[in-house]
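Single chain ahead, written as structure tokens, the form predicted alone.
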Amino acid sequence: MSRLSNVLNSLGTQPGYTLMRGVARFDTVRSVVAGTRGMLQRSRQRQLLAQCEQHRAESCFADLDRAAFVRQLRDEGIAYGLKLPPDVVAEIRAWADQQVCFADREPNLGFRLADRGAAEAELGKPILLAQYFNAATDCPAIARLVADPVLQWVAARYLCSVPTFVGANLWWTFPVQAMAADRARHAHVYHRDVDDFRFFKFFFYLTDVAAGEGAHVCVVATHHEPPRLKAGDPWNIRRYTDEEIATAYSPQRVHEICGDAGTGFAENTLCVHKGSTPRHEPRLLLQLQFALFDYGAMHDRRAPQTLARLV
């Protein structure tokens, strides 16, 4: 009954997003909508690709083999090889150090990084995740990445259409003994996303991420091969246990993505994936999401007057 209540509430607050999620879980629907939009925007897409080519030298990723990157993303659901320059990492880190982040992505639970202990005492629980709001508009380095010509080129080619930037998210994950409810709330369990008829995300580590230290985990190519453990799994969107994924796929397909600060990759998060909790060091991650349509559900924009400090 609670699931039905959630759906009805979502229909009232985000009807377009909710209806899309209802039908976009089906392969045929995704293909028809994405293909139709691609045909309607073919001319505009070609113009965008040409503009990106003209400005390629201005990109942080000018040396990327873009065509191979897009092929890998299509085939495997994930593509590697992006690397942020150290000065860009430093600029985003400096911005984050000066800003207020928000526990559990709640706009009334703001605190500065140095005050995390006081914030946890006030909340009465460990903070697993804290996000910054308005990062794409307020942090110049992130704004430049959104407009980066190579990232725009990859988005246009992968989506086969003019890409729509639907949101940035910049967040810390902390090494805590998190409650099970918080682990589920912040997607530290295997799941699949249905964010549009065609979509994907760029991820960038802004701290060093070793094995077991908050690495993103992806099950390769599961955007083409979803789990088939229960009736309806190919189109049902649910959470999966570690044991279920170990039963459904070989260990070689489960990628724990590690790397030093600046490491980047792209992923179609229709693939089975999860976040993980670091054991010793906090992890800072930037996500940039591109799709066909913007339902207003994935962005980090909040009116400043709605944000409040916890401590």
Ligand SMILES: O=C(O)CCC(=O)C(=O)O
The other form holds:
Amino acid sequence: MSRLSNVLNSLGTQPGYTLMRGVARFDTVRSVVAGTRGMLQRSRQRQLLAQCEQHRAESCFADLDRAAFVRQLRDEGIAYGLKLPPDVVAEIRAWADQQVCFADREPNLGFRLADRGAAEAELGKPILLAQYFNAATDCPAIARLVADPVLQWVAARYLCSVPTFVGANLWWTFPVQAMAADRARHAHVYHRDVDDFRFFKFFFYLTDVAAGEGAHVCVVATHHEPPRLKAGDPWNIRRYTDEEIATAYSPQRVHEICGDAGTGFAENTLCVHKGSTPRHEPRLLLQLQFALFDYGAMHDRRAPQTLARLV
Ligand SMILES: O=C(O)CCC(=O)C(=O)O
Ligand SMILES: [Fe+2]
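Next up, the form predicted together with this ligand. The previous block was the form predicted alone.
Everything in the complex follows now, all chains and molecules, and the chain you saw is the first one.
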């Protein structure tokens, strides 16, 4: 009953997004919609690819084997091999150090990184996650990455369409004894995202992420092979326990993605995946999401007058 009222509620507030989530869980629907849009946009997509090619030398990733990267993303649901230049990492880190981030992604729970202890005291609980708002508009290094010709090329090829940038997300996960409700709320539990008929995300670590330190975990090639543990699983959107995932897939398919600051990868997060809670070191992650359609559900834009400080 509460699930039904949730759906009705979101139909009222985000009708396009809610309807898409209702139907995009079916493979055939995803293929038909993505294929049709691809056909309609073929010439614009070609133009964009040619422009990206012309500007390739200006990219942070000019040496990437782009075709192999897209192939890997298609086949495995995840592709590795991006590396941000150190000056870009430093620029984003410096921006993040100065700006206010928001506990639990709540616009009224702002604090500066240096005041995390005071923010936790004020909130009365450990802060597992804090996100920045307006990152793509306010941080020039992030704005440049969104327009990067190699990232755009990958997005256009992977989506087989003119890509729509649907949102940046820049957030910290902190090494805390997090409440179970916060771990679930912040995706530290296995799940699959149904964010559009075709979509994917670039991920960039802005801190070093060693094993056990908040790595992103992906079960490779599950975008075409969801767990089938309960009736309805092929189309149900639900959370999975670690035990369920261990039963459903061989351990080799579970990738705990570690890397130095700057490490980047792309993932179709229709694959089973989760975040993990760091043990000692905070993790700063930038995510850039590209899709076919923008439902306004993913972006981090907030009017400055709606933002408030906790401390
Ligand atoms: O924090 C993470 O690594 C996981 C985040 C997540 O679930 C997502 O970006 O879709
Ligand atoms: Fe996710």
